[in-house]
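The chain below stands alone and is given in structure tokens; this is the form predicted on its own.
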Amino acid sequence: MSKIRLKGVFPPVVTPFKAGGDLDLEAFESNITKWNAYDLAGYLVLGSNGETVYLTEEEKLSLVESALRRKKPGHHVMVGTGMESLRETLSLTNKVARLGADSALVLTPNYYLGAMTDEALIAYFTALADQSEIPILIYNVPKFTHLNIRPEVVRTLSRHPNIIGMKDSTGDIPQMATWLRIVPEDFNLIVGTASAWYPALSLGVRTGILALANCNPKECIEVQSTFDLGDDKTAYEIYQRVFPINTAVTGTFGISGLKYACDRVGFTGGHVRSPLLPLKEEAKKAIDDILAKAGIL
């Protein structure tokens, strides 16, 4: 049985919060439709930017049926559902898989980091696709784990038939190229962040799941779409000019400023949820001066 193929742009989806810390699920959907009317492959729901960690599984599954109601015919639906024990992951992952989830993204397990061996992290990834009611992607993100997945271990999990791609968020292009030589042609290695999202496409890569795509969907589709039609120049300058926008969102002032961003080119940012700190104004006015300067605002 052959792989599903992804191409094109996800936006890991923001999840809005008012004032008090609620879920505001009119605002998530308002940003579906909004974003429906770009050219993108889908979205990804539950992922780090969209504070899923402070989410309770009510709520995740509250997402995941909002995203599935609001989403563009045609488009992917993506689902974050890893969790630290292969128990819990399967459960949340059957449970969205059955709301009708395309396929489920899987952190790495890292608590006990010691552990995590090459062995332990084939063994977990390999009983969940086995057992998983949807494709499976793995998502490396030592940013936030402090592991770092290696090659022995992708060119392994790559060749089960129900694990279909990896979401790498290093931004390590070597490491990009490394991949892409030891696994299969229908494996999809997607790149995790913008900063790479020209040098990414420039090795082959052929699917982003980009922070930046939730306040600048446009621009991170067009990066494509230009490089496709052999106009690397555009492309580059493209990429160039929303660079900076990218390092603000997603390293120099975080979620907050992520949310921010959306608020101010006309997407639901929301509240973030505690212990997350609200922007303070200082940061506010950086972002408003990169987000002019790259012609945005």
Second form
4 protein chains.
Amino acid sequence: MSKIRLKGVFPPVVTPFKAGGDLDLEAFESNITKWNAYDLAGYLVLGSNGETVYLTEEEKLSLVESALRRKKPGHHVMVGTGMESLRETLSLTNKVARLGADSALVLTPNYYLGAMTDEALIAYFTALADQSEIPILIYNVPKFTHLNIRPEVVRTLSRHPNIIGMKDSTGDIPQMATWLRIVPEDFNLIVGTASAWYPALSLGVRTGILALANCNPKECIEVQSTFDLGDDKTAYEIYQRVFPINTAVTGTFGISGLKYACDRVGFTGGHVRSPLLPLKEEAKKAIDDILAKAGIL
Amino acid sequence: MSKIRLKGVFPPVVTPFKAGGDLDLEAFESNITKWNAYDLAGYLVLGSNGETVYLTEEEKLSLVESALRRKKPGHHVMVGTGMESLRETLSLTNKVARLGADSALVLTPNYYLGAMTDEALIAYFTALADQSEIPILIYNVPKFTHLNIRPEVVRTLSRHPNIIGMKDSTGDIPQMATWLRIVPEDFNLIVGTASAWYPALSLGVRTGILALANCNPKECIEVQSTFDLGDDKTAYEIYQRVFPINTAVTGTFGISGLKYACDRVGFTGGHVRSPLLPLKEEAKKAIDDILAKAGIL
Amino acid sequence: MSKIRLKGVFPPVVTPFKAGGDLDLEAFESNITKWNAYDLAGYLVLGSNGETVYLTEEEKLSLVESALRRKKPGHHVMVGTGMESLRETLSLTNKVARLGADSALVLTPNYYLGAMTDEALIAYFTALADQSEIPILIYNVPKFTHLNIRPEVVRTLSRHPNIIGMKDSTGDIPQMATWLRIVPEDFNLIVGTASAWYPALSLGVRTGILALANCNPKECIEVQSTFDLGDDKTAYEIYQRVFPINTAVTGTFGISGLKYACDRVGFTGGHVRSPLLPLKEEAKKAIDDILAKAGIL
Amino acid sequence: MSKIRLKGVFPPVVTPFKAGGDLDLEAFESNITKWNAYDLAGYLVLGSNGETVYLTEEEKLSLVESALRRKKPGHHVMVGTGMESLRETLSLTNKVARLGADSALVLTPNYYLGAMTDEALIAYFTALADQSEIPILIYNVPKFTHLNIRPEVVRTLSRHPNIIGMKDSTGDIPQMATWLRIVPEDFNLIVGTASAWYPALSLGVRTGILALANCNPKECIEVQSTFDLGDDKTAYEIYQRVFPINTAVTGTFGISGLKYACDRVGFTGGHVRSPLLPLKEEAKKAIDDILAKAGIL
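Next up, the form predicted in complex with a further copy of the same chain, please; the one we just looked at was the form predicted on its own.
Whole complex next, starting from this chain.
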């Protein structure tokens, strides 16, 4: 049985909150409807950019239900279900599976960092994939986990029939090239940052889960579509044009910045939850300038 | 109104699991009863050594109830309640408050590390302390959070009437000296590792939350009691004698090692939960040797 | 006056030592003669792979003289002249200038890391470039310096008429893309590791200073020549085929490994100087296997 | 043959430069004469605080000669002679030996960090100590070298008859306690930062090489003398009083700050060499305030 082959752009969707911090499901669904106008491959719900670590399980499940209800036919809905323990990750994964999610993106556990040896990670993901009712993708994001998965772990796990891919948010292109060399062809290596989108396409990567696709889905898609048509030059130009937006919303200003940019271009970013702080006025001004310079505003 | 003054040794208690991973509440209560034989200041329930990140809320609350039921009169029961969001931390804190917990030890939030500025941490802990029904202590543990709280944050938060102290697990003694200089006298600075227990006492610190006190409560207490009697030499000698055990159970072999050491000396460490791996035979042998060499086995 | 435009592959040449540690100038010159058979752009003498930090000034100057004597007409000879102080760097730079070196590659000073602010780096390189008799290139190599030069420094220094480029050894392709966006067109951005050679070409980078070119000049050159002909597929295939060699000789086994690989393919790597250790037998066997698998042996 | 036993405070002496950057030997000798008025154990010449990495060999030797000429009888003169290679370190060490230096403090080599394994460090220091005409001390300073020497290396090297001690600048007191447990009694463990001076004394350490002793020799000595008299309280009080100065001159403002503080209290700090920048006016003001607050100005 072969693995699902993914291709295209997924936004790791933001989770809008109301002023008091309550979940704004209506805004969330409205965003999905608007994103449906673009040629996206699907959605990642409950990713890092969705402030997942701030949500209760009940909130998580209601977001998944909303996304599944609003997505277009053919869209792949991936859900971030990684918790620290196998028990809790498996429990959440199978709950979203029963709601209809297509796959689960699972963070490397990391709290007891020193104990997360290659052996521990292989045992964890293998046990999870054995028991999960939907396919699993590994989520490598050292920026948040302080753990960078090693080639031997990738090599081993990529051969499990129910582990279909890995999202890598490092932007480390030589590392991506290493993985491309050692995984089977049907394993989906996914780039997790727009800063590496064009270079990843050059290596043969086909899928991007890009925070920037929350506010700039059109440009993220066009980098790939022009590249696929052989027009490297246009693809590179668009990539460079939106790069400063990506730096602002994923680096400098973080999730508050990303949500503000969403607000500015017609989606609803909404409020963040504490301990995240609301965006300061100078930061708003800086993002406006960056958007204007990129021809977005 | 002055703050509670803590003094003495607290074990950050381990959470025993059965072979299949289920919570072993009976073993947990039996441990408490055994620890009650020593002159401990109380217990920290749901700390890092308690595999808290692997527990459901229901399991957490049952552990707190057990500890409160079994503790001796006069014992202070501190509970680890830090989650990533203010909402969830506050919710859990007030739930354990209503069960009768004396105070809450709250991890610095850290997932969105780049956003955890001094301002964000001050806002978070201030809002939490304002609304918490029990006193709050800050938990600084860069080994797990990758965030080391800065002096200006400590200075500010130490003046909040409902923030009564901070546990520091870095073992960084010059940093502890810096904090001692800038906090009010009624703020409880607590050392969070037996590797710094004797040096911390030399600086005037009075309280230790020491993983080693799970398996060696007697020696941890004696370091302090001999020191308080002016017998530095004996205090130093005991500290150095048990130091290698501490290195083994908190560094080299982690929680699996700590639990095994507990098992070896008459408490019940029990199993760990996945992704933690059970201890290998060589590691068990190494811990046996270290315990024997320290005169414990 | 426009800046020199570099293009092609430069080996950062190894420095062969005799068994007792003495410089083996004869072997060095013989290597140059052999490398001259390939279509290289020139040589980097006294780079990190040349064990420069282990050489006396007299040895350094004799190596530069040898390289200049043996190079082919048209070759560009770049020399690593970075010392910790402006005084010493300037002194060495102008000595090699007078010998006929074409340019100087200057390491970011880094011993007092905390003091190496953007302002300090800008002042240092500006003063150096003002007084140097040959053009300067910046050398960014955090692996050795623990300092990663920031975009604002690159932006400023790239506009100095006597600073003609920068070698970057991070392999960080998104960072390279950022720099490409902010430097003038005549500023030579050079990739400093074969692990990023193909992706850098995809971004428009034209020059590589590649340790791997010591032992595999042919393949390093072919990646670029096939890419320039529009044959991405072959370029990518060669890149992936030699990548494991690069990982071995620049990562896993370091300079001892690189020198051994040189020895195996007909150049003279020779001995290393203490504190570097000679390569162990298992490591030699591992490199033999990697070379064989890549079709080199 | 037993090892020299060191005890007391050594300033790692600053190297004054004139406005244009030339060495100011006169000021250097005048400083020594002034420091002779205090009960110091001797001097460390060519340490990190002496901007050694900015000096030519000729300058280094002239500073050593000056120190030896001006020191008081009984003073121990230790000289920093660590270069990256065994050859150069040995050469410089034996040159200063012939000038009359008492011992050499040798930095762990670190440029090729990945290659500096335990085995490499043991081989390097052993070969050096075998051939050095004066006793060797190891210099562990991860802040500059990014390498923290491991216990097994310390254990092995501390048994070499010509390696008499180690200066540790980490301020890591639990690590110091570990070393105290594993080295022979005649091995001189030296604390290399005033931030850990009082805690180190509490552990039984007897020697400090303290940057702060350049500008506050009196206080550094008094911490130890009062401690030795059993007056912990006064020792601790002085330690805490001068701690903020130490933070300013070794952390916040670096060598420029240390030199300015020297100037302010009657010694000659003098200018720094590029790439170090002269101290800004705000920084001078901040240091003045800190000195005043500590009762020094």
